[in-house]
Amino acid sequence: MNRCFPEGFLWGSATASYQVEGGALQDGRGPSVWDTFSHTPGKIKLGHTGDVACDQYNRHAEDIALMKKLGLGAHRFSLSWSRIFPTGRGAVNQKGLDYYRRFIDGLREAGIDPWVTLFHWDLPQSLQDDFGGWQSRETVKYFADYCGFVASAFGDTVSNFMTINEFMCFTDWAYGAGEENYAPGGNLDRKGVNMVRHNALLAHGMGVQAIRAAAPSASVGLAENALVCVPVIETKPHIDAARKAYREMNAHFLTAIMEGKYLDCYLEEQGADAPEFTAEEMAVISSPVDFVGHNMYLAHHIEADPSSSSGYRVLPHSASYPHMHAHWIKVSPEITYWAPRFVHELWNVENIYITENGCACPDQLDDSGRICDTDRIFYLRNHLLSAARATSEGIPLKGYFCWSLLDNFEWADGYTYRFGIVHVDFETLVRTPKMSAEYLSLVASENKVL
């Protein structure tokens, strides 16, 4: 079994602004929909908010030193749109811009490549109040303006930009009437959600174009949590079925971006609720990207089913299927092989990154002050073995960003789940690297699975 990665493989960590920064009211930052949502009674477990989070706004130098000590070559992080433009548009908040300049320069000085995500769900509240957020083309326009401004401001030191993180979470889960309830907490019908989806895709495409215009030498991509389809058995019929399922089950987001069209199966399924669009809009949505970032945590197991009109069937997870502390994370190490493989085979993508992969564990400091999170090491080791399989077969997987550097605010779950390889005491804000941090550090140093 191959355990080694190609020379130059990128090892990094990942975070998101609202989850780690804190400093909610510092230095002119405007409120985001997550500030409002987290302060709404009953929305977040235990009434937690991101007001302080990990206080990275005031402790970024400490976190950069941790990354350097771990030997990480890159760090993926998002910008708080409302820290730069407090109302999402108009006057720039120079103190917010200066903060990100310090953070980026600090990473560079430590030998860590900054990978910037422009949007990780924390929409400026003003855009929600004034235009209905992602229901409006005004928000799309202002997002493109914001992307262009950031690329112009940081294009001298940032080589890699991601427009958007995980469409489903700030469209369906945020504006729809399903069980998931994310900020701003909408109640739209299927037609309304489909237009929100389309607007988000259009924002991505316009963002790509704005970044290219402002920073022509930069690489541009996205970080999408596309549904990962895995053949239940590795035979040709099941593999072919899983590849087809991957394309069709992601028709509303990633496939539309990569192919510049909505698949007929998607439009037929949506019927009268399908999004309204023009050919010109689809051309913008499919603006070429330099890389595809793929966030991945669980698999959808697929079997070939000739009796089905689709030719495949999605198999349920049995009650005894292994999972991590957050029960939605089913242990499916094959995802880090099949997702890159299908992205490459379907769309000939030559630069693929795992931009999120990790798990929550019920970490506790022992009497000696250590966290022996062997469960997280088990999770990482097995997923990295599948990633090594991908690279050994010539699949152009170029890097891995572990989610997450720090324990942080886990959205509607507050601080009840810990995803970090570094423990954060949310009372004292003391950082303590876990055994998994030591493990990832050694893997990055050796460039192979240990």
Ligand code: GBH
Contents of the next structure:
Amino acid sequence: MNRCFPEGFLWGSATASYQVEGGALQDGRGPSVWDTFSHTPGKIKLGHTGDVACDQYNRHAEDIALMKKLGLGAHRFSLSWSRIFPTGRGAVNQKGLDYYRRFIDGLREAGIDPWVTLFHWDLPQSLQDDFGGWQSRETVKYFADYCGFVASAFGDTVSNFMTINEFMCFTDWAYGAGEENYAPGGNLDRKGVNMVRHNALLAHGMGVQAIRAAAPSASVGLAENALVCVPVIETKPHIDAARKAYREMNAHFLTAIMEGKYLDCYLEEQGADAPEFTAEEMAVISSPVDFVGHNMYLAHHIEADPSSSSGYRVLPHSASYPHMHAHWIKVSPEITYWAPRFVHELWNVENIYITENGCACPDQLDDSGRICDTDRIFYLRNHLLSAARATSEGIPLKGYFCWSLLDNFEWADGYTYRFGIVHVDFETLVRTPKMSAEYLSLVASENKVL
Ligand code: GBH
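What's the form predicted in complex with this ligand like, now that we've got the form predicted on its own?
And the full complex, kicking off with our chain again.
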């Protein structure tokens, strides 16, 4: 079994603004929908908020020093839109911009390549109040303006931009009726949600174009959590079924971006609720990207089913299927092989990155008092073995970002799930690397699964 990665394989950690920065009211930052949502009683476990989070806004120098020590070559993080434009548009907040300049310069000086996500769910509240957020084309237009502004501000030193992180989480789950876990918390019907999805895709496409115009030499992509379909048994019929399922089950996001069209199966399934769109919009949505960033945590196991019209069936997981501390993370390390393979086979993508992978683990101390997260090491090692399988077969998987550098604000779960390879004490804000940090650091330095 191959355990080595190709030379130049990129190793990184990942975070997102609202989850780590804190400094919610500092230096003129405007509120985002997540500030409002987290301050709404009953929305977040234990009433937690991101007001302070890891306080990275004030402790970035310490965090950069920590990353340097770990020796990971890249760090993926997102910008708080409302820190730069407090109302999402209009006058820039210079202090907010200066913060990111300091952060980016600090990473560069430490030899760490900054990978910038423009939007990781923290929509400026003002755009929600004034236009209904992602329900409106105004928000799409302001997002593109913001992308262009950021690319011209940082294009001299940032080479890799991601427009949007994970579409589902700020569209369906944020605006759909009956979904209560994601800001701003909406009650749209199917048709309304499909239009929000479509606006989000358009924002991505217009964002790509705006970044290219402002920073022509930068690479532009996205970080999408497409549903990962894995053949339940690795025979040709099941593999073909899983590839088809992957394309069709992601028809409303990644497939639309890669192919510039909504598949018939999606339009038929949605019927009268299908999104309204023009050919011109689909062309914008499918603006070419330089890389596909893929977040991945769990699999959908697929079997070929000649008796169904789709030709495949999504298999259920039994109660004893292994999972991590957060139960939704069903352990299926095959994902880091199959997702890159399908993205390459379906769309000829030549630059694929795993932009998130990781898991939450409860703290377990050993007798020396160290956090001994052998469960996370188990999770990472197995996912990395599958990733090495992909690269050894020539699948153009170019890098791996671990979610997350730090324990942080896990959205509706507050601070109850710890995804970091570095522990954060949320009383004292002291950072302590866990055993998995040592593991990933060694893997990166040897460029090999250990
Ligand atoms: C990513 O989202 C995010 O990009 C990142 O911000 C986040 O911290 C990280 O993953 C870890 O969650 O089955 O009802 O319990 C992943 C989105 C969030 C999708 C949890 C599935 C489970 C809902 N996932 N969600 S449930």
